[in-house]
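First, one chain by itself: the form predicted alone, in structure tokens.
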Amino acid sequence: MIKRAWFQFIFSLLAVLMLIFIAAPIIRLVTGSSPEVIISTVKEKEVYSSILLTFKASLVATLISLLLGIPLAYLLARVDFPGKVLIEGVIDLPVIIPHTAVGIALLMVFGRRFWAGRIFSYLGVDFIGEFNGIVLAMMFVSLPFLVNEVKEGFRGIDIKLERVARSLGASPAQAFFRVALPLNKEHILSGSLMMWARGLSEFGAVVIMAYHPMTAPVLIFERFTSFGLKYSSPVAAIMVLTSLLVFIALRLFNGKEKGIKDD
């Protein structure tokens, strides 16, 4: 009993230290600027425009990735094929590669002088210094969070349920849309939230693809390098508060939906 108490005490202490490490800088950032300064900062057109741009770009990147990533996650969860491990490793690469290197890599494919960039430019779509470039960068670095979460969700669904649907006359597509996809809703939402949140914070790849128009992380960097901590910290605080409020609201909505489902 005493050993168990000591074990729990030590683990609780370590957990508290970890939480303090995470929470202390955020709390200091949010409380470091007066409410008056934060309000006056958020009224600046450059600030609220960059925040709206960041949220919009991350949302678009997430929606595109849902369309492309869910089929990929389903195949990885359900089908065994040569090179599957290699493909799963490639999907995880954006998490490992320095994101400035990601920006360079994207530039060398989607830049106007390179093959993909030329094709898209012919179709009237440009990436360098454009909203499309921001979406592309956010999508690349945050896609693994969505695909891996959705893949694990599909793996947790008993394949016998889809086989039963097939035996009752459903086509593979019908079994997917009526059985597998609805049962994986929580993982899809969770993966989407993680991808969206990761996209909001992206700086390295975005700043290379599109310094202008400025996302919030790029604006924070510019103000810090040009004017110092005094002018950059209010923008950072606004971004943290906005992201936190939206993220909490979405999590509460997800929990409410789950509670209704359980009832």
Given for the second form:
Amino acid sequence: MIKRAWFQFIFSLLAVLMLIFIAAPIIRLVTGSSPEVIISTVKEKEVYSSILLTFKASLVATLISLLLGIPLAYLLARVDFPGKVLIEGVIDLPVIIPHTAVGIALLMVFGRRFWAGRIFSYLGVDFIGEFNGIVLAMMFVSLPFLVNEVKEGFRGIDIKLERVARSLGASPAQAFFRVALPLNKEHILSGSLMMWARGLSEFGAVVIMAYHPMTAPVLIFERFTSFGLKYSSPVAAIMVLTSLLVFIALRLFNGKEKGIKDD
Amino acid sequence: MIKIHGLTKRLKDFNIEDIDLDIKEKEYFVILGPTGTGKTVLLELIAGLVCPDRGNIFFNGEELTELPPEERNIGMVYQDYMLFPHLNVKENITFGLKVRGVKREERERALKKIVRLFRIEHLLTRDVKNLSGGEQQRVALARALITAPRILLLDEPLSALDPGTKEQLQENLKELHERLETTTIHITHDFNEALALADRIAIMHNGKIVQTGKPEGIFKQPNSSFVAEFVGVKNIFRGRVLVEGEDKYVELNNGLKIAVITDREGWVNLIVRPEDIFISYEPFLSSARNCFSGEVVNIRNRLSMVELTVDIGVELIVYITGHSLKEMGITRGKRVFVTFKASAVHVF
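Having displayed the form predicted alone, please output the structure of the form predicted in complex with the partner chain.
Below is the entire complex, every chain and molecule, led by the chain shown above.
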């Protein structure tokens, strides 16, 4: 008994230290500026438009990834083929490459010096210093969160459910859209949320693709290097607060919907 | 009606090997085998959900082997029913009609009919997660049968249920088949279930069909010791065929000689059915050629009879009625004679 109590105590202590480490800087940041300063900062056009831009770019990145990522996730969950492990490794790559390197790599493909970039440019889509570039950067670094979550979701659905659907006359596409996809709704939603949130916070890859238009993380960086801590911290606080609010709201909404369904 | 020829599929854990089956129209066909012998995969092959490595499947002469499942019109009910958890009972049942683009009025009409047949009107708006095992099964069957499939495949439909429900549902399946006459292939590991339902049985072992026939035939004349043991046959012995003049015997390892009628030679298995053996206190003078003396070593009460174990050099199981036991005053340790005809010995 005594031994177990010690074990619990030490583990709780370590756990609390970990939590303080996460919470302290955030609380300090959010409470560091007076409400008046925060409100006046929000009213700056440069600040609110950069926050809006950040949310919008990450949303677009997530939507594109849903279109391309769900088929990928489904294939990985359902089909066995040689080299599958390798592909699953490739999907995790964006997490381990330095994000500034990601930015440079994207620049080399989507810049006008490479044929891919030239084709897009010919079609009227440019990336460097553009909204589109921000979307690409956010998409690259955050898509593993979506693809992996959706893949796990598909894996958790008994393949026999789709087989029954087929035996009842459903084509492969019908079995996917009427059975697999709706059953994976929750994973798709939470994967999207994770990806979107991860995209919002991206700095390294974004700053290389597009310094302007300025996303919130870039704006914070610019204010810090040009004007110092005092001017950058209100913007940082606003970004953190907005993200938190949106995130909590979505989680609540999601949870509520789940609750109703379980009744 | 359904002809399966040389069907083969190699998988990681087991193989389906060279399956030949010929199932007749309206037949209730049971495939019986221990768990893990690939019975489910065989059904999935028939349904077209898994592709065979080799072999063909014909339906009334038309080859189905390459046809995708949605064009086969073969209904499949899995062991755990696999109701769609995101749809309610009604949506589950009408799924097959919806994906086929059947019009709403027609769907409603078919639904009404099938729902009445299964007596599940009261369940229609229910969430499938709150159904009992029996209700789930009825919904799964209704879902499979609403499209009027040409064959119904049932994968261990009764094994997930408690004994009481199981018996009830077994009856329901039988009734259903009598009513709809849908050709049915039912797989199970339970011999009694097979006995109760099957027109014919195929026994599967290690991915192969080892015997096919009517239930009584398989029970009375198993063609291998695996089948005999699996269907619960008693008194299986192994020995060598001896010919003495016109008479044939099987000599067991301990020297016991049992008179038989057979054309086989060398090592064989033999079965004496417990209900074919007579018990007496005196040697029994009759046309039966096997008569041995032995000691009653065990008496066990069964449901409708008494099971005696008589040691005649090998332990022989004998069934008698409780009435005979009382009347003859048989107790443990008494010496008795056992008698059975040579023609009652099944040699294989």
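This structure is a prediction, so every number in the text was calculated from the model and none was measured. Residue numbers count along the first chain shown, from 1. The term rigid core refers to the maximal set of C-alpha atoms that superpose within 1.5 Å between the two forms.
Once both forms are fitted on their rigid core, the CA atom of residue 23 lies less than 2 Å apart between the two forms. The Cα position of residue 10 differs by 2 Å or more between the two forms after fitting on the rigid core.
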